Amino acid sequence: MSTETEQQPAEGTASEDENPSRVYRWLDDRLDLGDTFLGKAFPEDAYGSFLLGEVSLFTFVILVLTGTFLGLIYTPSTTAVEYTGRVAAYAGTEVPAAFASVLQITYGTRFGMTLRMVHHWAAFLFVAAMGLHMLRVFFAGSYRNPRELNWLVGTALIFLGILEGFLGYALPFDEYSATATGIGYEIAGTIPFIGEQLQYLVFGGAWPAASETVIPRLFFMHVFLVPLVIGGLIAVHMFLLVRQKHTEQKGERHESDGGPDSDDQSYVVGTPLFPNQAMVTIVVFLMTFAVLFLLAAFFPVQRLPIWGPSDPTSTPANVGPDWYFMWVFGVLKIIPAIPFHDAISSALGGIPVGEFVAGVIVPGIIATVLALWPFIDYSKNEVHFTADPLDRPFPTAVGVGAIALIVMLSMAGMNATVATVVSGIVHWAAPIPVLGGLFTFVFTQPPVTTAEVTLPLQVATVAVPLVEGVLVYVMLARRKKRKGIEDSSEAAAARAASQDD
């Protein structure tokens, strides 16, 4: 594979064109491509983790394409219509027009079910790829000076991706989507003094009473407004990436090839964008496309006939949000009683304090810490090499603790499932001496109720992230001291800064 070097912007001088690709040179001779953009160097990555950002971009493109198809057939209305499609359970009955149109897409349109399933799985993969991409950047320390702004853009993108998923919940207007949307509507209303105005701004009316107004508004935001903002932020993200260059994994350079020294942070060494990296990008796109179609074919999700159309008079059992919202749902499930609840609620205009703390304050704190992390773990010098997480005890411990917190909160959101699993364990362990007594000391005989697992989940949600974070920090700090390790990327940046002085 050919190698390209690209200077960091701080140096301010152009690099020599050493691209050995015959295809590139042939095109460059005829089209004067130049190498300022098409020759951009992509660092070598033994694990392929640098491609997670590309997977996020491709899933967004697939979301737009499949969403355009779905939007052409979908009807954003809750007016009752007679269903005349193929689903026998609803044939001849009156159902909301939105529900009927999604049934028509799924069961009455050629390739409709496939494209709808691809759209759902692409939404899941979009959020998952962005999350994993941010974890890669976090543990590698790639958010440090001068890339703080791109971290802020990435943080906004992942929360907009989650918001976009939420806005799409309501559109089929089935029992599941109506319940999940109702949770978001109630959370928005808990914000003191502006909650009611925020509900009107986002939803346009009460949910589900004014669904005839709410559904078109959510449809507009889901298919146009939020995707437009996401697309704009992706453009900003890419612009900053081109201007600031990639971070580079230390130890990937081959000095014997005559390239820059292994500690020289003024260059990025890797493969050129065209044609080498472009070929990799095409392969990644085709693989993403194939994986989404495989998931859509063998693992269908959001099957409307099971839930049925929205019924304001009932709430389906065990309903919950998609996995990327489950941690917020978990906070709502295990939030303890708020001291002086009535007095605080009265002072704040009668809002439900517990729901406000669980649905707004706690997620808001987590989001704020995530966004401001580059300024908490601040680097004075510019850092252009990625770091080894094992060399940075504190950031790595915080990252591990944060992952554990999200996992525990997500488990709390599935407390009914947790109760069922615990019931099976208690039943299995009951005949065993000591172990059975221990379980029955904590729980009653099976079936264990969701109320009984609330306290253990509250304790575990606090204790597990804290214990894991402390253990990781202690082990890595001892390792660092024993081996006399320093953050090689930070040390190289400091040496470069001292040489400049």
The other form holds:
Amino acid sequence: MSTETEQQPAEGTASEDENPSRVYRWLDDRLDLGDTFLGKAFPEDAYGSFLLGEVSLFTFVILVLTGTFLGLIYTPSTTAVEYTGRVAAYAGTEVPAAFASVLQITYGTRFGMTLRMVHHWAAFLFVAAMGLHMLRVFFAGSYRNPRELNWLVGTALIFLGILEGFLGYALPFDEYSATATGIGYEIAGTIPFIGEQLQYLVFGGAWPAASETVIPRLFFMHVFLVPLVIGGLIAVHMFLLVRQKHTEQKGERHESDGGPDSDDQSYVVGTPLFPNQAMVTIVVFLMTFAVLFLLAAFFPVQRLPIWGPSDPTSTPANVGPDWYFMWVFGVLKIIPAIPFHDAISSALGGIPVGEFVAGVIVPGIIATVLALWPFIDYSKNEVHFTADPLDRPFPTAVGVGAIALIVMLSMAGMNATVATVVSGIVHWAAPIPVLGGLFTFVFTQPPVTTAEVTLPLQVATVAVPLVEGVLVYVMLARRKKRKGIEDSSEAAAARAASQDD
Amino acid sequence: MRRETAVIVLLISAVLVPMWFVALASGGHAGGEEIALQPAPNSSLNPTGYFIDAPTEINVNVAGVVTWLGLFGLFGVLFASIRFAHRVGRSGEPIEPTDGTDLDLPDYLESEYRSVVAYWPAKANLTGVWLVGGFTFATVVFAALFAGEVFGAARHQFLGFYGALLCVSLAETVLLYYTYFIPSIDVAEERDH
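Next block, the form predicted in complex with its partner chain, ref. the form predicted alone:
Below, the chain from earlier opens the complete complex, with every other chain and molecule after it.
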């Protein structure tokens, strides 16, 4: 801290010349800004992919900002009220209060529709940006020692992001979202022994029968509990990042006489937080907001008047989970018959075994492997340079196979549309001699039913990821052998470790 | 692009493109369903006002495809922005600390554990003035249009469009100020502190 004399220097003194901003000096006197944090190095990469984490962060910030506005007007209640707003189809009718309040936000509040749509698209972009960020970290091997903890935190964040989206989905209490929420409710109930308690803990009652209790609970978790945990984990993520410092892409350093060598991983080289990286960060925030504004303007989602308020007696057509949940839905759609189903079911207290395996066990295995991957691909030495994915055949092959698996499962989740598309292809190919014969060997004449595509989808969901993974592994292993290359990031880590010894 | 990278991109596309095709072909409300609104008393509010036709609603499967395209688009813009800032801001050889040049750097940049290893002085030329000035003007115009829409009819499409252009022009102003009027600096920092 400065002395009294230093706090108020006379005009034109040396102190003022060094720090000409009065605001800076005022803050520096109180917060000791002269510390070194402002100069923290942010490494650059050739592709700008290090900015994906910032996009994830800013979509969360935008979610909080827009969600605060929406939360001030939203009513978390399913009590029937007379709708007196502007949507002609419901004027003068009784609708749930939650539904009416979202109509009011959308059609009766200045700027309301835009902020609601931005919120919706920010949620989608939040999950997508986190997913792409994790893929970048995965393929670059940035999860390796000492960053395993941050990978675990990141994994928790993406699943909490998905959970947060699920909780928010129910809130308008319209026909579509109520049906989609029911899928999650049913999945929770399939867990042996604790399913019922879990349903009660999360939902607070039966869905949608006890919606008057469920909606306020989901609202509390959506606007307070889960965002608080997400915010806390983001803080932990950032703390670990600052403490351990970024990974750095090899070959991006400007070689200088006074600087470290290009393969010296005991240093991190990059632009300082202030002013350079701060400027980039502002650009990322504004561009993210711009994309969300455009998506909100031209791609409307969740137009409640089309779907109407929740009706427990009907299931509307074309209902499914949000796209980021589609892979779980896909497992449910193509799970084969479980042997000894009835015997297992009665042993586990009457739970539906197939749904439990598809909705909980399979996604649970995928999530566990994802979380524990740094311990599967474990590095003994500290690795601070990112890897070239082509130099690491096994992890890269697993990554490509995993992407193919999630994509194939997502396609299986849309099996009814797959049947329609296949019908079109069969109809088109029928007159072609060999191709038509091949299709009619697998399918009957169009229209192809949803049941008929189940077996091809089951086979493809297992075979395609395996084939793609093996192809990538063989190709990269041969490349490695042909060029005699090794993972340069591992080599640098090994050199650093031997120097330490 | 290296051959192996191209093969991996092809393998991922081989599953992603069919999945996206199925998602885009899935059901939903493509348009033509008007949401009739009653006139608001004492208000000019017109949230459904539009200037180009858009679907009434896109379903969540299509929203997934649009989300990823939006993210890839955003990523592409950011990549191009950073490349531009570095190409212009870091053209020429930097000043290195060993040159003995007094760079007059802020105190916080250098410490016991950190030092400046490369410094490209700001261009601060007339091109920069014109570019920053032009985008500042655009920012003011779009801010005015946006504010006019918020306090006027509040038409959703117009708000989104003006809001996006406001953010883009502001982002470009910041980017160009960074490129032309802030020196580019590289620092090297010891990891173990």
